[in-house]
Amino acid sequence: MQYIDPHIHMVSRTTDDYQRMAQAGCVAVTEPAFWAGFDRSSPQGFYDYFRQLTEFEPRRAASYGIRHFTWLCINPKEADDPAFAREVIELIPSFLDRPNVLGIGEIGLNKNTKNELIILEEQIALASKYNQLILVHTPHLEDKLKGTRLIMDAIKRNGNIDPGRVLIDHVEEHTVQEVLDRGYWAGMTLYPDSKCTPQRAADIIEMYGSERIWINSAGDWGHSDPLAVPKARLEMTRRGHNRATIEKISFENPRTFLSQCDKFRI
């Protein structure tokens, strides 16, 4: 079965990962802009990163038959300095017409600080101005529920954003229902040690259904698994879920959400 990994940081993965993903059935990935493992020292560093995401990485993926799409932003971990963040935000509009750019992401909160919230609101406004899809990063562990609510409230305050064009990622058992109830899409991130395991993701599907939910690996330079999506599909098969449900959360739902951008074609 074909699948889409709608959140994975391929610039931090080896070419062998592309080969293994293609062999497992991956036909497309989307890569949100995020932290590089260190704080960049200048906006020029982000400019070069955006070029990598829009120029080099699509070619590397294509050599394995995988379509590569991306999202652009300044990530929440580097957004606590508003002056610096605004210099980065000024770079983004010039990249929005690139053929693989789907929208603004992954914006959100890291430690739920006042400055992070200010920059979040400014990037929501950027998405609204240019009619872009939004992909949201929610905080970790004990900050997740509070941060998720702060993010959704900020989007609502903007007044021009359709929740159906926003994906709230890294949902867990204590946040997924509220995200869905407010009309947003929900992403479950499959990490070996944190966020959701394939087993927990299957539990969530069994508890909350398969509408407006997808699964992703968010594979990056840390402890993560670029084959997490096919492994979660195997777990659901083991539990007796039918093929239609498995395809829905790993292919049809991502395709439906992402196809709201005319550039997404597979």
Second form
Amino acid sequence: MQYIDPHIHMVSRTTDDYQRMAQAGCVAVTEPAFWAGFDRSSPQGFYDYFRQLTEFEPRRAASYGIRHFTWLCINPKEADDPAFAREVIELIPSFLDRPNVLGIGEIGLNKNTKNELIILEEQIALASKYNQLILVHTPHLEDKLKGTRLIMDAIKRNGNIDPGRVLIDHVEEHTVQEVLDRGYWAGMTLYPDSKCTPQRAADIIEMYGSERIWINSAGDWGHSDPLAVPKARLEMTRRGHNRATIEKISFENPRTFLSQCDKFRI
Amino acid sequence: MGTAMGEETFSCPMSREAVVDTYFIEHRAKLIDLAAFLDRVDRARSEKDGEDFRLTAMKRAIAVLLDNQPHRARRILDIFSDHTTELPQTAAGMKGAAGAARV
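What would the structure be for the form predicted together with its partner chain, rather than the form predicted on its own?
Below, the chain from earlier opens the complete complex, with every other chain and molecule after it.
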């Protein structure tokens, strides 16, 4: 079975990972712009990063038969300085026409601050102005519930964003229902430990259904697993879920959401 | 409103016996890890007055495990969550997430 990993940070992964993912059935990845583990010292650092995401990484993926798409933004962890963040945001429009750019992401909140919220609102406005899909990062641990609600409220306040064109990522048991009820798509991010596991993702599918929901690895430079999606599929197979449901959350749903951007083709 | 099926609707395709057969050893180990962690806390000397807010939240969460009500994972995540409405201006000087909200 083919699968899509719709949230993975391949700039932090090795070519061995691409090979293993391809062998496991991965046909496409989408890579949101994110925090590199340290704060960049200038907007020029982001310019170079956006070039890496739109020029170099698609070629690296293609050599393993994997289509590479990306999302651009200033991530919430580096968005707490509004003046700096605005300089980065100014760079984004010139990249939006590149063939692998699907939209704005992963925008959101980190520590639920007023500064982060200001920049979130400005990036939502950017998405609205250029009619872009949005991929949202929600905070982790104790900040997730509050942050998820603040983000959904900010998108609603914009007034021009169709929730069906927004994916709210990193949902867990206490946020998934509200995200779906408000019309958004939901992403479950699978971590080896500390957050949602493949087992819990299967539980969430069993409790909340398979409509408007996907799974991803968010593999990056930290402790993470680029094969988390096939492992979750295996977990569901092991439990006796049918092939159609497994394919829906790991291939059909990502394809449906992402195909709202004409550039997404696999 | 809502698409959730209750845990009571048998939405897991495995039999209850198969769930226990498949996952018991893994979760037995996690439970013993938790017990050992609490023992370790007790054996360590405290440098501050009062119980750490994270341990207080954890003990509230442990009580949820035994209340025989559905949606334990969701309710435990709620216990660890920040339910305040105030927003700080900036993250400057703030530490990373603690895993439980200070109350």
